[in-house]
Structures are given as C-alpha cells and as structure tokens.
Amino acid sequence: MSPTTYLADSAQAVLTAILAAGQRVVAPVEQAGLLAFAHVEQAEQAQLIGQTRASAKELAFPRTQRLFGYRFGNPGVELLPGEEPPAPTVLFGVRPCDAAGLAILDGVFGAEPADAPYLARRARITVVGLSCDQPQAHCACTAVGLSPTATDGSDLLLTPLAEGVLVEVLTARGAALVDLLGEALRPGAADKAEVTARAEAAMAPRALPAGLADGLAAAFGEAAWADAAARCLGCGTCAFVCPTCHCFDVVDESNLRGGQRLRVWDACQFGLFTLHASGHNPRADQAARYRQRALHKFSYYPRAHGRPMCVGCGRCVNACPAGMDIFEVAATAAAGQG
C-alpha cells in the first residue's frame, strides 16, 4: 500500500494512545543497566533512546519453543499441542535495522515449506518502528542498503522531527492500529530527509566492497580464514544478538510418562552444529565455522535474494568478546589477504 502520513506530538504520546486503546505492548525497557524488549503497561516504562542489547526477533522466533508434547498411554502415544502464540502484540520502538531483520526472517520462514509456528506468532505482531536520530558508534545500516529511517519490516514508522513525530502508515496492519489512536494523531506530512541525512552523517563511514559476494565465494579456501579462526571463540554471541540469524536445533525432553519436542536456537559457530551421527563434521574447525557465518551473510544469501543477510545493526561487533568485526573479516578474505 502507498504510505499515508500523520503527525503526533511525540513517540511517547503515540505509545500512550496505543496502551489506552487496550493493546498489549512490548517495547525497550532498562533491565540491569541494559535495554531489552519486554512487556510494558505504562508509556513511562519504555526507553526510546539507544539500542537494545538483543534484537527484536525473539518475539516471533523464541529462544525455546515447544512444538508439541506427547504422553505415553496404554495403548499408543497421545500427542499434545504445542505452545499457543502470544496475544496480539504491538512491538513498539523497533529500530529500522531490527524491523528489516524481521522482514528477512519473514522471507526465510515464509518460504515453502512454510514454518507454521513462526508464522502463527508473526501474524499477531504489529511492528511500530522508530527511526534512529542518534545512531550508535557501531551502526552500519547504510553499508547494507538501509538507512536510519528505512521502512522495511515496519507497519508504522515514527520519525522524530523538530515539530513532533512523523508517522508513516506502511501496511494494512499499521492502518488498523492507526484507527484505534484517535486524537493522538493528526493528518499531516513532513519531510524526513534532513533527519536521515543528519543521522547518516553521524555514522562512522563503512561500506561493503564491490563484488563481495563473488569474492567471498572465491576465497573459500581455509587459508583465507586462518586469522578469524585464531580469534573466534565460537561462543555464538554474534548469532544470538543478530536480528537475522535463524539457525535452530530440535530436541526431545522426555521421561517414562512422556515429553515434549522443542525448537531451540543454535549457531553455526558451535562445534556440534554440523556434527553428523556418523561422527563426521563437515565444518570440523573454527575456520570453517566462521567462514560459514561470513559467507551466509554476504555471499550465499545475497546471491539468492539480492541483498545481504545483514541489517547493519552492529550488535555482533559490539558484543564480540574478541573484538571481531565481520565486515572487516569478510572484506579481507574476499580481497585475498587472509
């Protein structure tokens, strides 16, 4: 649908109206000195400055999700349903990088064969994005074709301006939410180009080299990844904070009476991720595992879908205990300097 725009006094005023309309809201809150997405009941609980430690993907793709249960009977086995999706939820204050990450996950889990548990949760989420007017030092959205005011993945996008907040209605789901907000919004339009330009100018210059996808494919040899292997701890922190990483394992927990089948987050940095039942592991060392992460982000996915599987949030760089920068590692390997 073509974007429709409104104006509001502030993002906090929009959040207040959403809560007053009886909507369940998840927004950034402060927890132990860090920002995290959590359920809020009052607008004052939300912290709308800064970046959350982890991305917004967990609401649609939980760390642990019960797919189904089972009970041993006499005779036979009784199947029990999986967990119910949460109540319809407004995911508020999502930065454009995180919203774009959800759009990528929608494509991954929505492709055939469609992932029913993910889609059931995702269908109940309305994304209210919040443009970045104060990017973090590690932000790199412009390097992957986005911007601090990008609309990808948002149903509504709020952009702070000098005169208030511009509200862009981007989807039918966003329009349905706007219908509930009454006088909190007033018809109007404004130009966000100046905000976009100022935010982009505040970011550290960063760009992906031309031909990176093909360069990485040509640099598949282990030697190009020796330095990365020497530094990478294989801790998986980068994957767990990433808005687009979606690897998972499926495990059973059971006892004499029955059990449950769970989907749990996994990561290509873990040694057990590709371990076969035979004992063979096609990615037997950390060089092969880090190479997989870099090539998935910047070669395999772009060659299939036309854009990187990275939204430039910079969380992996900021959170890595070894100080690794996937942009630098990928560019170095593709240039044949590994």
Contents of the next structure:
Amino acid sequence: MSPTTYLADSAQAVLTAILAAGQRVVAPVEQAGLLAFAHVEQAEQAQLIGQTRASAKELAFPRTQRLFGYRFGNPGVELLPGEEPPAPTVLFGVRPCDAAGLAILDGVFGAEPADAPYLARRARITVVGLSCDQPQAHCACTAVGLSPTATDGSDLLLTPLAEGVLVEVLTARGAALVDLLGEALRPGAADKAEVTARAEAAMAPRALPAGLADGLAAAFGEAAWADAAARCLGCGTCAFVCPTCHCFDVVDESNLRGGQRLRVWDACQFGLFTLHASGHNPRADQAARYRQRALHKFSYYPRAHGRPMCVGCGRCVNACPAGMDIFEVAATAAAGQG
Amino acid sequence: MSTETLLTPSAPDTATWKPRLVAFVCNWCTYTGADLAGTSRTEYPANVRIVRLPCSGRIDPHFIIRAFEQGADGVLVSGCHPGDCHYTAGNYHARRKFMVLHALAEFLGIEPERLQFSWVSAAEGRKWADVVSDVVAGLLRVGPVQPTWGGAGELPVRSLSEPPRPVPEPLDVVGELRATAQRWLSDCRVDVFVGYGQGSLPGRLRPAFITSPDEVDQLVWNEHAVNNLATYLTRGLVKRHGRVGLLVKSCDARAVVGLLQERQIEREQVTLLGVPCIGVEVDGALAPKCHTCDSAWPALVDEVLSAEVPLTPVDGEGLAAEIAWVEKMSPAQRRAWWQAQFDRCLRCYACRAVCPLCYCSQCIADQSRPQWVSKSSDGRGNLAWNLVRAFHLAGRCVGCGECTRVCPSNIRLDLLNAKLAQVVRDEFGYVAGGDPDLPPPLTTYLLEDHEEFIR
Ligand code: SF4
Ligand code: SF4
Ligand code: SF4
Ligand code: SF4
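The form predicted together with its partner chain, contrasted with the form predicted on its own above:
Starting with the chain above, the whole complex follows.
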C-alpha cells in the first residue's frame, strides 16, 4: 500500500469529500435531543462532538431483521427471501470504542457457523473512526486496553490534531475509500501520541483489577450477587445501548396468509431470556441475570478470546436508570473472592 | 436508524385498494342485529369482517390495536345499548375503556374515521347496515393506512411554551434522614431501608438498600434523587429482606397508593418516610412534573422529615401546556409527530421495567401464544406497543415521569400519560394515587358516563 497516513483539513472536510464521491453515509446526527446514527446527505448534518446514545452496532446487527418470509399457498408454502441488506454505506464518525465493538461482533458472528445475515450487512460497511479528544465522565476505554485513539475495527481512523486531522488507512477497504477522495487528503504523517495522552489524562481513572476473569469465575456461587444486583431493574437498557452485546431472539410473526421469521434484539437481563418451555427458569432472579452480564463480559469471553467483551464506552453506566456500574460490580465481586 | 427497518409493509396500491373494516360485536345485540340485516336482505358494503364476542365488555382494546397492527383500515366496535346488556353491566365497563382508547387515538392523530363505536340492538338491522355503510364511506374518504405516516417536517420534540426552570436548592435533611433510618432499623421496625446513595458518576444518585443501622451514612438526599423507589417494593431482591422502609417524595408516595389499591403489597410490609421535596433535576432543569406538583402528602405516609418546613408549591402549567401544543397540530401533523417518536423505540421495554405500576409477572407484550404485540421494531409494532403501554397505565399512572426519564430514545411517554390522566380526571373525576380505598376508574362505571363518541 502507498502511504498509510494522510492529512486533511478537518473531519468535516473528509466527510464532505466522502459525500461528494457519491457514498451513502450514516453518521451521528442530533435527533430529539440525543445523538443517533442516521443517514446524512450533507456534511453539516453530522454532529461530530460527543457520543451517540446507542452504539453503531445497529447498522450491522439491526434491532429487527427478517431472516425469511413465507406465504401459505395452495398447495404448499412459498418461501420468501430475508431482508435485502442496505446499500454499501460509509459509517462515519464512529468512536474508537464503537469501532472496536464492531470488531468484537465480527468475531462472534463470523465464527463458524458464520452468521450470513450479519455478514451480508457487515460486508457493505466501511468504518471511518474518529478519535476522541473530549472523553466523558463515563468513558472507560483505557480500562479495557483500548484508547481514545485506538484503531481496532476502523477501516480509516481520523484523529483531530492542532493542524488538521490525521487519517490512518488501516485496511484495504479503507484504502479503496481513500482512492475516491482525491484532493481532500494529502499524503503526510503526524504523531497522535500527544492527543492520545491528553485525552487519556482527561479520563476518570477506571481500571479492571488483575485476575478479574478468574476472580469472577470463582465468585459465581457467592450470595453477594443478590446485594450487588438489588438495584438492577432488569430493563435491558445496558444491553441495548452496548456495542458488544449481541444476544437475539428469533420470533415468527404470522397470520392467515403468511408471515416472517425475525431476529430481534434480546438481553440477558430479561427474565424471559432463559425461561424454559417447562416453566423452569435457570436464572430465576435478577442476581443470576446480572451475574451473567458481568461474567460474560469479564470472565467467559476473556477466557476464550483473551480480552474483555467490553470496549469501555461506558454507555451502560451512563444510561442505566438505576445507577448500576458494571466495572464497579465486577471488581467488587472478584475482590470478594480474594 | 428507522430508515434501515425493512419490515415496514409496503404501501397498498391505491387503485385496487378496498377498505378492510373489522367489526368487534357482542353476541346478544349487535350480532343478532347484523343477522337481522342479513335475513331481511338489507344491502350494505361487503368490506366488513365481523368478529363475534359474548359481550362488548369482552372486547379488549388489544383486539382493536391488534386489528390495526395486522392491517385493518378501520375498526368498528358495537354492543348493546346501555341498559340492555345481557350481563347487566358489560357495556358500561366497555364504555369507559373505549372512551379512553378513543381519546388516546385522537391524541395520536389517528383519523377518527378509523375507530368507530356504536350501540346496535337485535332489532336494529337497519341501523347496522347504515352504520357499516357510513363507516366504510369514511374509510374511503381517508384512504388506506400508510405504512409510514410521514410528513413530520421539523417539529421540535419539546414545546417551549414552558421554558426550562432552574432547580431550587434542596432542603438539608440528610442528618435527619440518616437518624430516622437508623432508628427504624435499630428498632427492627423495618428490615431494609431503601433510599438514595451516591452514584458512581459525578452528580448522580442511585438507589441504596440499607440493612444495618451502621450503614446509614451511605444515605444522601439532593435534587438528583430522581428514581421512584416505589418500584422496588414488588422486586424479589428487595422483598427477600422482609419489611421495607421506603423514602418517598410525594410523587413516589402516590405510586405506593397505587400498589396498595391494586393489592400488590400489604400495608404492614412497608413503612414510608416522606422527604420534603421542592423539585428534582432531569436533563439539567427542573423536572416537568415538578412544575405542577403541590408536594402534598398522601395520608398514608408514616413520618415526614422536617415536617415543619413549609413547601412552596411550584406553579405552572407543566405538561398541560405541552399537551395543548400537541393538540394544536392538525391530526396529520400529530400523527407524523408521534410516528417520529415511536420510530425511535428500541422495544427495550425499559419504560415498563422502571414503572412501579407495571408489575405483571408476564407482560402481554412478551406473550407469543397468542401474540398480542408484534416484536418488530417497525412503525406498526412500535405504535402497538406504545398504545398498549399507555392504555394499561390509564387511570393508574401517577405521573412520576420515570418511564420518560429512562427511555433511551427520548420518547415523550410523559405526554401520553398526562393526556390520559387528563381524560380520566375530566371524564371520571378521578386522580390516580390519592385514596387507596377507591376502585381504579377502569374497573368501575357510572350510569351517566359520557358516550357522545358512540353512534
Ligand atoms: S444494569 Fe441498569 S440498564 Fe442494565 S438491566 Fe439493570 S437497571 Fe437496566
Ligand atoms: S459493557 Fe458497558 S462499557 Fe462495556 S462496551 Fe458494553 S455498554 Fe460499553
Ligand atoms: S423505554 Fe423507550 S425505547 Fe424502550 S420500549 Fe419504552 S418507549 Fe421504547
Ligand atoms: S407510566 Fe411512567 S410516569 Fe406513570 S407511573 Fe409508570 S413510570 Fe411513572
């Protein structure tokens, strides 16, 4: 590959060039007083400061996805196709935590047996990351081994510097996008270390204790989970806003004429999630459900994949109506073992 | 990202479209009346599909919502005239439910032509034919239900008729609060005290569960005490402790009244400590509910902190001003406005989880056999869910605002709740959360309840 870094005037200028190149773009926009990823047609629509309320996962893993449809005929049943994935899209202004979240989902849905509906959408997404220069109070990427300028999961990463923006080309898909952008990018290099250091210094200190995965596993049977989870309402907001949570339910919606099989988001915090047809529920109370969340993120997944299933976006901490803080709960539970 | 939702049904072909009218009718009067129309060869449009039920009292609003969700263009509901019910009072009960549903549909901007009510007796075959003809003519006028309502334009989410207000300095009651909790726990009057503790993010409080008199120093109180702690009274992880001492603002106390009224908790199980509250902060400003709150205590509060502190009622129109603002829009605009709101719904059901009065162990939205509310997070599914949620809280919602606070999509559930509270107050003279001995308004009726909306 030719130079792997470029310089541009600003993130806005890069977005303008991407739109001018005729690309379909989804970027953070302000909707109803909150930031959300949505389709944009003009660069000014994008809001490039702050964190979206929900993560970027919805583009690849939509909250409702048709797997297939069917129509009752005479004779037999006619099968109808699943959803048509949206047109190729540049997902612009994705924070490093969110981009890393997509990388985690790629691993989960890409593992055999590969998840075709996810991959069909994912193959059409080019991720343009945007480093954070203003972390928020709930940000915790450094606690999970990432940073406000981390490159995981991005095809291109833009880092705002004093003199403009540094564009790092990280994948062939990123390079293909750069090829479309012409004059907006100038070959050039710059050091982002200072920006990284400044952003990291602005973050509240949060850390995960050493040996967390094993400590949590050992704490599985502790009665203390009931106290830790007492305030949790089981509302599932944490999972719905999380960039790495990926549980889903498969439901049929049908009537006399036919129907469709859908995949819809689900969450381990719901009682219904593990309810058996017999009526037995192996996770009978919120303590067991919350424990599942903590252990999946910080014990089961890391033991299998060598890193937490959390990218430290802090959304769950920020959005939880009951003030649950998964970092705090996980660390306390593991320490209780020590 | 509603633009990505692919499940929205496609727009019907207007050239070949024929209205589909679903009629829910009672067995004894309207069905017999329709039968009479048939046997007397009275002609009327063939667009109607009749569903017969034993009584109009059995016509659950879910049937109506489900019919729309499944693609009906209109719904007609019909039963016996007042006084004629085969089961004495089924139609009186139905009338109240339909009144509320009708008002809700209107508030959402759903064309009145699409939801019609009538009384048709067994002898009124002619009336049945006329009603159906007229309703079908109305549907032809408004046309097919569009998969998306469209046309919201740039309407703001919040009316600015009542500008945000600063939050008054909270009263300093922390010392007294801790002392009281300590006394209650030491005297074994309660086994757990539920109040507020410091959250893990700056400026946030969160629920705290204190089980020992030595831990009361964790308790704090200030304008960030937003949670309605009454929701914990029905939770297993709290109930396991035994008797609960609960810190309540006056709005929260109203939810406790609701739980008692609906027999979800025993009076002896809970001891209430009222905290004089002059407003809490949501999104950096005084919570809208606090604009109109008079901070008065329901009689059942056991003790009140600093009882001698006079509370200044915060005056203002609060949500009423915003309701008026929504109602000033044309129905089409209103529909578009709500559609834009509901499109954002993730179907996380956090609104349900946080609500002290949403305590069902199995919610109708979670049922799959039969399915009442589609799981699809698309226009119709989301509309159905939001209708069901709002309707179930009609006459029960105490306006604590928690559902709106927690909605990750900033959907204005508070306006739906407040509108239905207005309807219930104006029509049935009832305000939720006042007297635990009163029957909830949708479980009772008056002979003279209004019925102008019924043909
Ligand atoms: S941790 Fe918070 S956001 Fe998650 S289910 Fe519990 S109350 Fe809801
Ligand atoms: S668990 Fe919380 S902090 Fe971690 S990725 Fe998910 S939402 Fe972000
Ligand atoms: S909390 Fe909001 S997004 Fe979630 S189900 Fe309720 S209305 Fe929908
Ligand atoms: S519906 Fe909303 S405002 Fe009403 S009681 Fe429930 S949580 Fe409170």
